[in-house]
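Next comes just one chain, in structure tokens: the form predicted on its own.
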Amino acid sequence: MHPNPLNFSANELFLIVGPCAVESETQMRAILGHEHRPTLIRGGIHKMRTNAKSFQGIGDEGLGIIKKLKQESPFDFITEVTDVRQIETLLPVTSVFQVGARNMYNYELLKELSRYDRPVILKRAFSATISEWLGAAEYLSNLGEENIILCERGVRSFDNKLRNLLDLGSVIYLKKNTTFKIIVDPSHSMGLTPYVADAAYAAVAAGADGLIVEVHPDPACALSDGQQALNLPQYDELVKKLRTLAPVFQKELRI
């Protein structure tokens, strides 16, 4: 099995950061060259969007950017796979595959991913019950439970103030009733930058093993989801507070 960068100990809290989508080499260099340089980088090469006319990712150009940057200074890259035909092309640069909320029920994709030697982050679908989420994880069982990471990214509710309803109850339930690692995506849950950090702190208190947070050097110019991304100074503040908060819950922050 390919080494799992998320195969962390119980007392570690890991932080995955990066933009919603890889847009340019300059964008990625700004994050990789930052003072709190993350070693777990997220970024979409292919984007599955509700609106067919929305930005869909830069595809092969993005692959080239990540290949180049990894050769210069190694890091672990986490990216969403939206179609079985993308797996082989993404393999050379991808340490961990991410299955997005829309694809949680795509069992053929999950079965195909279970044939490869990469860990998978499985996001909860918009309206999935915990049982349905765990059922989807069963399709990845060939990877071994230690290589399946569940990601709570919020569910739909009747409210319209936030993008989604962050269900931290699922984190509490899963930590008490399963041995899966579970991470929280406060960016997609809240949908607006001013609320992301506080949601991240709440996730730590609920027992999350890690966080996946959108960070962009210039959110106002982001091609997707800029309204929920932290800029670099806000990312610095998040790291600073997490380093203070994590020990309260017997954790040590890993970035």
Ligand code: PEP
Contents of the next structure:
Amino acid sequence: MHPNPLNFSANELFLIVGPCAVESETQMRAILGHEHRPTLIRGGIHKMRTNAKSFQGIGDEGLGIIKKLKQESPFDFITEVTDVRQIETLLPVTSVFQVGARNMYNYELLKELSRYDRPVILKRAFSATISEWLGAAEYLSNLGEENIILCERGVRSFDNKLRNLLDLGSVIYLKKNTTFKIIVDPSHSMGLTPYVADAAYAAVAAGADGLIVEVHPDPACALSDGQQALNLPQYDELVKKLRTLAPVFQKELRI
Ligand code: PEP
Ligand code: MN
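Follow the form predicted on its own with the form predicted together with this ligand, if you could.
Entire complex below, previous chain first.
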């Protein structure tokens, strides 16, 4: 198995950050060159958008950017695989594959990923019960439990004020009843920047092992999900508060 960069102990809280989508070298450099340089970087190369006319990701151009930047100074890159045909081309740059909410039920994709040596972050589908989510995780069992990371990213509800309903109950339940690592995505849960950090703090209190947060150097110009991205000063503030909060829950922050 490829080394798992998310193989932290129960006493650590890890933070994955980066833009919704890799857009340009300049954009990625702004994040990587930041003073609290993150080492676990997310960024979509192939995007699965609800609208076919929306930005779909820069594809192969993004692969080139990530390859180049990793050669300059290494980091772990986490990206979504939306189709089995992308696995081979993503492998050289990807430390952890992300399966998005829209693909949690794509069992053929999960079966295929279970044949590779990369850990997988399995996001909860919008309307998946906890049992269905665990059922999907079963398709990855070949990877070993330590290489399957569940990600709560909010579910559909009757409410329309927020993008999704952040189900922290699932985090509490899964931490008590399974041994999977569970992370929370406050960005897609809340959908709007002013609420993201507070949702992240609540996730820590619920027992999350890690967080995956959208950060963009210039959210107003983001090609996707700018309305929920933290800018770099907001990211700094998040890190600062998480450093103080994590020890309350016997954890130490890892970025
Ligand atoms: C993402 O993380 O970029 C994403 C598309 O999230 P989700 O699959 O949870 O909607
Ligand atoms: Mn996004």
